[in-house]
Every structure is written in C-alpha cells, then in structure tokens.
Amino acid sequence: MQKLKLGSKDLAKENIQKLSTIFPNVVKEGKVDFELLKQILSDYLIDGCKERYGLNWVGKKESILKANTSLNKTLRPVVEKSVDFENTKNLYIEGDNFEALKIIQESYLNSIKMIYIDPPYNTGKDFIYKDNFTKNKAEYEEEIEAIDEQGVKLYKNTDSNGRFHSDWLSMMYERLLIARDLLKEDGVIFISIDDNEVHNLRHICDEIFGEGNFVAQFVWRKRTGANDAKKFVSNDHEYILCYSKQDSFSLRGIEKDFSNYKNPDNDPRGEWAVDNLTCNKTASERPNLFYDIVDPKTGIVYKCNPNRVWAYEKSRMNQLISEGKIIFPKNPNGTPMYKRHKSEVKSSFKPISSLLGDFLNANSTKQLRNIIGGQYFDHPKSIDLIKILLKQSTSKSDIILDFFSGSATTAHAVMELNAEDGGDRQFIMVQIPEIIDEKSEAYKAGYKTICDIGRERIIRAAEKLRMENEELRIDMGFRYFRIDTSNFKESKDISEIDQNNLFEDVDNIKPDRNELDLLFEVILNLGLKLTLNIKTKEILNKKVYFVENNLLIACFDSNVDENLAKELAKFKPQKIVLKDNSFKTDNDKINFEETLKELSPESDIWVV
C-alpha cells in the first residue's frame, strides 16, 4: 500500500534523477558534482566565468530555483461559486497564478493547446503579485496598501524601485518556465505586451521557448488619435508575442476569399479567376523570361515589359497557351493574364501578418459594460482579438489557459467561438483575488474582488449566448477552485511530540476541510485532471467516490475492513485511495490490501 506524496512536483529532484541515468558518476548522495559535469561536457559547455550572450538580472537564479521547488498547496472546490459543477469541463481558479501553475503542473503536463496572457506591462503603476522577494524594503521596493482576499499584501512595482525591471522579469520568468511544460507538443503561447518590456520579454521567451520557436510579434491597434505631447509619436498600438513549443507549429492562416472564382465559359476544369502572368523581376535580372508571346487565334504579338517580365519560361508559356490557360486581351496594348483554376490553389488559407484592426480599447470596454451592466474594469481585451488567436491555433476540442484572467475575456471568447462552430474547447482561468477599491463603482455594484467581476462576466456571457440561441448545447459552466494550504496536517518532528500533543495527529486532516477538498487534492497529486466526472455511491454504509467510472475510487470514511475491499474489487478500479487511519485495526489494513491484490491485482492502492 503506497503513501500518496502531497504537494507539487519537485522538478529539481526529478531532473537530478534523469541526470543520474545519463551520468551516474556526477550524482553522489543525491547531489550533483557540477565541476565533474563541466569536465564531462567540456566540448559543449562554455566555461561559467566567460562572457556570453544572454539576458541576466538580479533574481534570475532564484526564479529558476523557485520554479523547480515543490509547493505544498492545493485547490479547494467552491461548489457554490461554480456553475454546472457536475458536468462542466471548464475551470476558474482563484489565487496567485504562480501557485496555480505549480499545483496543476502534473495534471495538465503537455495538455494545453493555447495559452493567452495579458500580464502587467510594468508601466510603474502595475501590481506585481505576491512573491518571495528577499530584498531590502527601503532600498528596493515600495509597499502599498493593497491586499488580496486572503489578506496577502501585493506590491506596486514603481520606477523608483532599484530592481524595477528585475522584479518584473523574475515574476514573468518563473511563470513562463512552468507554462511551457503545460503546452502540448504542438502548443502555442500568445502574450500581450507594450513598449515598456517587449524587448526584455522577447529575450526571456527566446531563452525559455527557444529562438527557433519564435512565431511572430503581432501589432494591433488599441486606440485612435493618441499622441505623446513631448515627442509627437502616436502611442496607439500594442504587441502580441507568439511562441510555439516546437518549430513544427504553424498558425492556420486567414481563409482565402474564393467568391471571384466563376466558370462563365463552362471550362471542364471548373471555376477559375484571372491572375497575374508577370513577376516582379526585370529583363536584366531574368533574361530567360523576357520575350514576346503571340495569340495563336489572332496572331497579335504582345511585348514583354522589361521592368516586369513573364512568370514562366518560353517553353512552359507555350504549353500554357496550348492548354487555354492564357487569356489574351483584344487590345494589342493590353497585358495577357493567367487563368487560374480553383483546383490549382494549394491552400485555402493565406499567411497572417498583422492584427491591426478594430480591437480598440473603447470597443472592448463597451463590450464588457454591455455584459455586466457597468464600467467596472479598466482596459479589458477585445473578444474579437482573442477569437482570432483561437481560430489561428486551436481545434474544437482543445484546452485554453489564461493565467492573468482579469475580466475573463478569454473565457468569453472561447464560449462565443464554441457557439459559432459547435466546438467543445475548454478554458482554464486563473486570477488573484485582488480586493477592489471601496470607492469604485465596481465595489458599489457588489463586486469585492477582480475574481467576482470575471466570474460574473462568464455567467452573463453564457446567458446572452443562450438568449441568442435557445437550442445552443455547449459547455458554459465552470468548476470554481480556490488555492489554499494542503488539507493534510504536516507531520510533526519527533522532537515536537510530548504528552500534551501526542494524539493531535491521529487524524491528519485539518478540521475545516471536507471530503470534496480531500478528493481533489488526491486527484491533483495523482496527476489527474480536475474536470473528470465524479459520482458517489453508498457501499456497506460507506460513502465512496467514483472518478471517471473506475479510474479512481476513493473513500475517506473510518472503520474500513476487508469487506469493503471485496465490494470495491468488483469495479476493477485502476486506483484506490483511502485515509491512512481509515482501518479498524492494522490487521484490517493488511487484509484489505491482500484481498484487493487477490481479487483486483491491477488496482493500485494509496493512502493519505
């Protein structure tokens, strides 16, 4: 019977284990001999004391360490804030996004097709989420009176901070390190950013995702008529950086318009359109493409333009003329054209090059105001902008993650696109519960945190979609989770145990936690997804949870014996989880395990 390990994955330990299989001589007592490793890789590894190209800042190593360190936290389900909890495949996670990424890391490893984030732009007015920065307050940071719902203080990264750029880079770096692991092999990430940090963001993304996996830096217009009074430069655009996990990824492209393809002459080859017969080369550059052509029906000679020669060599041109692929004008001074048939078009899509268009902040604010009834959120992103990104990168059954969720535009866009094409894309939204200013209109309207606004937006957007189409059958619910400490008490060191607290840890579950809390922590620590179907049954007066039929069976009741093992074995579960102190006696624990081994030998048994 195995003891279930709690907390997020210890990546450093896992990487050391991988290293030991390749170079067993460099790992001794669980520690890496880096000097020996350098010597072994001396032909490839640049010596650490030499200068090399790259972006470094104060706190970078700490970010890497933090991303690799295990986190003893979990997600607690909040059923009363959820919508269609039993059936939905969507998630809304309330809490710090770094912690959320760590918690779901194993369950959603290589599972996310698209990540979109709109992080703080580091303008000097942004909140930097809570972090383990160990800098001197007087020298490095300005603490402000802002807290999240759990009372954890947030920090404002002002340009008077001695580590203004470093703090922002550290915050982004550690989150993107984990985010990359969540992407599928053909996954992609889109990051909204402006001029303040776009250059630094390119550097860290090149490092994390690889320079070869840079796809594009899109430009889109956010407003009109803006200008800097000092320099008279219009600041009306922002960027979206796009990186893939592997260089084999490509965007879908923009669908071509075939409305001009007709067949007025009943050509047996099908519909066709007129296309250019010349290319952008001169006679001196391509002399083999500089020649006269003759209409065989009229004998009219058409001269070649020396500044823009024909697209085909003479022999190929003669063949096209004989095939009726060249359209000759009646005017001798006109230019022959190419008859391109629809069947010749290699792709129905053309490359996407720019996102400049009607994605203005004013329109996005109006969209949100119309949904939630007031202007309660500053600078939301455009639904249409996010939908373009979804169309370019996802299929109908993909998972989309946004861990700077804000007003939940991404969730709204996912639901709208599913309504349009019948898809069942799933969303995961993550947002820290930053408390709203009591003087604001949002607070007066009843919204206490940013999460309240995002949650309400999803609910109201779903209602609007149903009103527009009563027969709509797409998933518009979500399971709501809140980040919290583990549901299980930490084991005391033997030196801390005395007569007064001897029996405190007989039950290792915290008193304010319920069975659903325990079940989801088990699901996470087994690396299972949070949206699996859950059913309950009463068996021998015990409450038993069935996750995705027989994928996982869990029971947290007490006084368990081998009779329950006999009943559970009938379902041939892949995994069984019970509390370590669930059994009546030690003999019952042994008998339970032996009975299951005999009746359902494929079942893995775990205790917490």
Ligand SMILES: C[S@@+](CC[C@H](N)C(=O)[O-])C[C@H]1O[C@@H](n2cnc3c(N)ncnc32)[C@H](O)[C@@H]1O
The other form holds:
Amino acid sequence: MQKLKLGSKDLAKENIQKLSTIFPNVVKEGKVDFELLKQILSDYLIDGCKERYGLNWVGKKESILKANTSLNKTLRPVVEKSVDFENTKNLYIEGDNFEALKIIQESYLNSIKMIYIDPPYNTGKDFIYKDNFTKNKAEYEEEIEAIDEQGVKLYKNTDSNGRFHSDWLSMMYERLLIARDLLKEDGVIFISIDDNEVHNLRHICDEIFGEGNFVAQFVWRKRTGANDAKKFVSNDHEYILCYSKQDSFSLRGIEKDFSNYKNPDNDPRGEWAVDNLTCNKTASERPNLFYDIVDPKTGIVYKCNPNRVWAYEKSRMNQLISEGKIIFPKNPNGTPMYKRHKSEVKSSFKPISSLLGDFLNANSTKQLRNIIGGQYFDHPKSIDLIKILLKQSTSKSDIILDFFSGSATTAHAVMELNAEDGGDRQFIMVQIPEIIDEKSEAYKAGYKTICDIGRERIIRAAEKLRMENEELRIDMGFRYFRIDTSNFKESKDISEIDQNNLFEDVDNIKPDRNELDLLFEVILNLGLKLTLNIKTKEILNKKVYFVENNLLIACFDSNVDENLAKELAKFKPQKIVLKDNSFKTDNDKINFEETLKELSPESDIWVV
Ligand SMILES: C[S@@+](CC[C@H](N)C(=O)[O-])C[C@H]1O[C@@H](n2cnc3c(N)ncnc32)[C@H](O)[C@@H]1O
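Condition change, the form predicted on its own to the form predicted in complex with the named molecule:
Complete assembly follows, chain above in first position.
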C-alpha cells in the first residue's frame, strides 16, 4: 500500500533527479554543484559568474525558485456555485492564478491547446497580486546593491517607484514558467498587452518560450478618435503577443467570409460573387489591356476606362466571355464585372499581424452590459477578438485556459464558437476573488467579487445562446472550485507532540472538509483531470466513489475490512484510495491489501 504524496509536485527535486542521470557527479546529496555543471558544459575555464544577454530584475531568481517549489494547497469543489456539475467538462477556479497553475500543473501537463491571458498591463493602478515579494524601498535598494556587487545587470526604473517593473515582471515570469508546461506540444499562448510592458514581456517570453517560437505581435484597434492622454500621441491600439511551444506550430489562418456568394442563376459551377474586372493601371502603362469589349448577346459595346484598364488581355477576355464569366450591365455606361466562383477562391487567408474587425473597447463594454445588465466591469475584451484567436489555433475538442479571466469573455467566446461549429472545446477560467468596491454599481447589484461577475456572465451567456437556438446541445456548465489549504493536516514534528495533543492527529483530515473535497485532492495528487465523471455506489454500507468508471475507486468511510476488498476487486480498478485510519484493525489493513493483490493484481492501492 502506498502513501499518497500530498501537495503539488516538487519540480526542482524531479529535475535534479533527471540531471543526476546524465551528470551523476554533479549532484551530491541531492544538491547541484553548479560551478561543476557549468564547467562540464563549457569548453573554456569558468572563472566566476559571467554576465549574459537577457533581462534581469530584482526578484527574478526568487521567481524561478518559487515556480519550482511545491505548494500545500488544493482545489475544493463548490457544487452550489457550479452548473451541471455532474456532466460538464468546463472549470471555473476561484483564487490566485499562480496557486491555481501550480495545483493543476500535474493534471494538465501538456494538455492545453490554447492559453489566452489579459493580465494587468501595469498602468500603475491595475496590478494586484498576493505575493509577498513586494519589498519596501530600503530592502529593494539593499538588494540592488547586493546583486550589483556580483556584477549582474539589473533592470532598474529610476523614478521613485523603482520596483514597479520588477514586481510586474516577477508576477508574470513565474506564472508563464508554469503555463508553458501546461501547453500541449502543438499549443500556443496569446497575451494581451499595451505599450507599458510590451518590450519587457517580449523579453521574458523569448526566454521562456524561446525566440524561435515567437509567432506574432498582433495589433488591434481599441478606440476611434484621440483620447486626452498627456503624452504626445494618443494610443488607439493594443497588442496580442503570440508564442508557440514548438516552432513546428502554425496558425490556421482566418477563414474567408463566403456569405455574399450565391447562385441566383443556378450556375452548375456553383455559388459565385461579382468581382472587379479592371486593374490599377493606365492605358499608357498597359496599352495591351486597353480595348473595348462587346456583349455577344446584346451587341452593346463597353468602353475601357483609360485610367483603370481591364485585368486581362483581349484573347483571355474573349475566352472568359465565351465561358460566361463576365457579367454585362444593362446600362452601356456601366462596368462589366468578373463572375468569381467560390471554387476559385482559397478558403482562408494567411493570418496577418493587424487584427481587423470591430473590437473597440466601447463596444465590448456594451456587449457585456447587455449580458449582465449593467456597467459592472471595466474594459472587458471583445468576444469576436478572442473568437478569431480561437478559430486560428484550436480544434473542436481542445482545452482552452484563461488565468486572468476577469468577466470571463474567453468562456463566452468558447461557448459561442462551439455553438457555431458544433465543437466541444472546454474552458478553464481562473480569477482571483478581487473584492468589488462597495460604492460601485456592481456591488449594489449584488456582486461581491470579480468571480461573481465572471460566473454570472457565463450563466447568462449560456441562457442567451439557448434562447437563440433551442436545439443547441453544447456544454455550457462548469465545475466551480475554490483554492484552499490542503484537506490534510500537516503531520506534526515529533518534538511538537505532548500528552495534551497526543490524539489530536488520529484523524489527519481537517474537520471542516467533506468527502468530495478529499476526492478532488486525491484526483489532483494522482495527476488526473478535474472533469472526470464521478458516480457513487453503496457497497456493504459504505459510500464508494467511482471516478471515470474504474479508473479510480475511493472510499473514505471507516471500519473497512477485507470484505470490501473482495467487492471492489470485482470492478478491477486501476487505482484504489482509502483513508489510512479507516481500517477496523491493523490486521484488516494487511488482509485488505492481500485480498486485492490476489483478486485484482493490477490495482494500485493508495492511502491518504
Ligand atoms: C484585464 S482583466 C481581464 C479582463 C478579461 N479579459 C475580460 O475580458 O473580462 C485582468 C483580470 O485579472 C485578475 N487578476 C489579477 N491578478 C490575478 C491573480 N493573481 N490571479 C487571478 N486573477 C488575477 C484581475 O482581477 C482582473 O479581473
């Protein structure tokens, strides 16, 4: 019987393990001798720390360390805030996104096809996070000096708030480090950003995803007209940085809109639309394209415009006329047009770096207001903008993650796209329960946190989609989870135990936690997905959970003995989980394991 390891994965330890298999002499007593490693990997003599190209800032090293350290937190299901908890494959996670990413890291490793994030842009008032690495000015100066002494170049903002960029960079860096691991090999990340940090963000993305995996820096227009900004230029655009996990990735391209292609004359060649028959050249530039043409049916002569001549030479034009590819207007002064059939047109355009369309902030705000009934969230992104990114990068059954979810525009876009193309893309939204100002309209309307707004938006967007199409059968539910400390008490150090607390830890589960809490912590710790199907059965008066049929069977009831083992063995489960102290006696624990080994030798048995 194996004891299930709790808490998120200790990546540093695992990587050290991997390193030691290649360079056994570099790892001593679990610690890496970096100088030796550097020396082994270099063809010159290493003399101390060398500066290298890259962006550095105060707190960068701590961020790397933080991203690699394990976290003793978990996700607790909130069934009453979920929609269609039993069947849905979508997730809404309430909590800090660094913690969320760490907690789901193992379960969703190499699983996410597309990440879209719209982080705070570091405008001076939009950046909230709950890490405690924010240092006071004195600590910061001290640290700068310390690092300067080692010769490492620092990014330093010289204004009075010198930590401004560093704090933001650390916040992004440690999150992106984990996010990359979650992407599938053919996965892609899109990051909304503006001029405040785009240059820094590109540096850290180049470092994390690799310069070669830079796909594009898309530009899109957020407003019309100038604003009253104090700067010289009024910015009316923002960016979306795009990086792939591997350089073999390519975007699908934007599908061409064929809605104006019709077939009113039942042309056997199929649907068509009218197109220009002229080109942007003059008669003197292209004399061979300057000639009159005649409609063979009516005999009407159409003059060529000397400033914009025909697109084809006479012989080709005659061929097109005989094939019925030219449409002649009734008016002799009108311009003949080209009859372009759908079959002649490529179905998609190569993506271009300027995203064209109506994505204006004002309209996105209106879109959201129409859904949730008031001006409750500032600057949501456009559903159509995110849909373009989804269309270019995802297929119908992919998982999409947004860990700065805000009003949950991404969830809305995923549902809309699924409704359009019958897909079953799944979303994972993560949002910190940022408190809403008591004086705001949103608070007066009953919203206490941004999560309340995001959750409500998903519910109402689903209602709207259902109203628009009663036949719609797509997944519009979500399992709602909240980040909390582990359900299991931390085991006391032997020195902490005395006569008074000797029996306190007999049950290692915190008193306010229920069985579903335990089940999901087990699911996470076994690296399984949070959307697996869960059924319960009563067996020998015990409640037994079946996760994805027989993938995992769990029972957290007490007084377990070998009779239960005989019953569970019939299902030939891949994994069985029980509470360590749930056996009637120590003998029952041994007999339980022996019985299962005999009747279902393939089953792994775990205790928590
Ligand atoms: C710019 S908004 C995203 C807006 C979103 N794209 C939309 O269309 O509604 C950024 C969001 O990230 C959230 N946020 C900031 N720090 C966070 C953190 N550490 N964990 C989770 N969410 C965070 C903020 O509360 C805010 O709602």
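Please read these numbers as outputs of a predicted model, since none were measured by experiment. Positions refer to the first chain, counted from 1. Rigid core: the largest C-alpha set superposing within 1.5 Å between the two forms.
Core-superposed comparison between these two forms: CA of residue 294 displaced by 2 Å or more. With the core held fixed between these two forms, residue 519 has its Cα displaced by under 2 Å. Put the two forms on the same core and the Cα of residue 279 is off by 2 Å or more between these two forms. Structural comparison between these two forms after rigid-core fitting shows the C-alpha of residue 344 displaced 8.6 Å.
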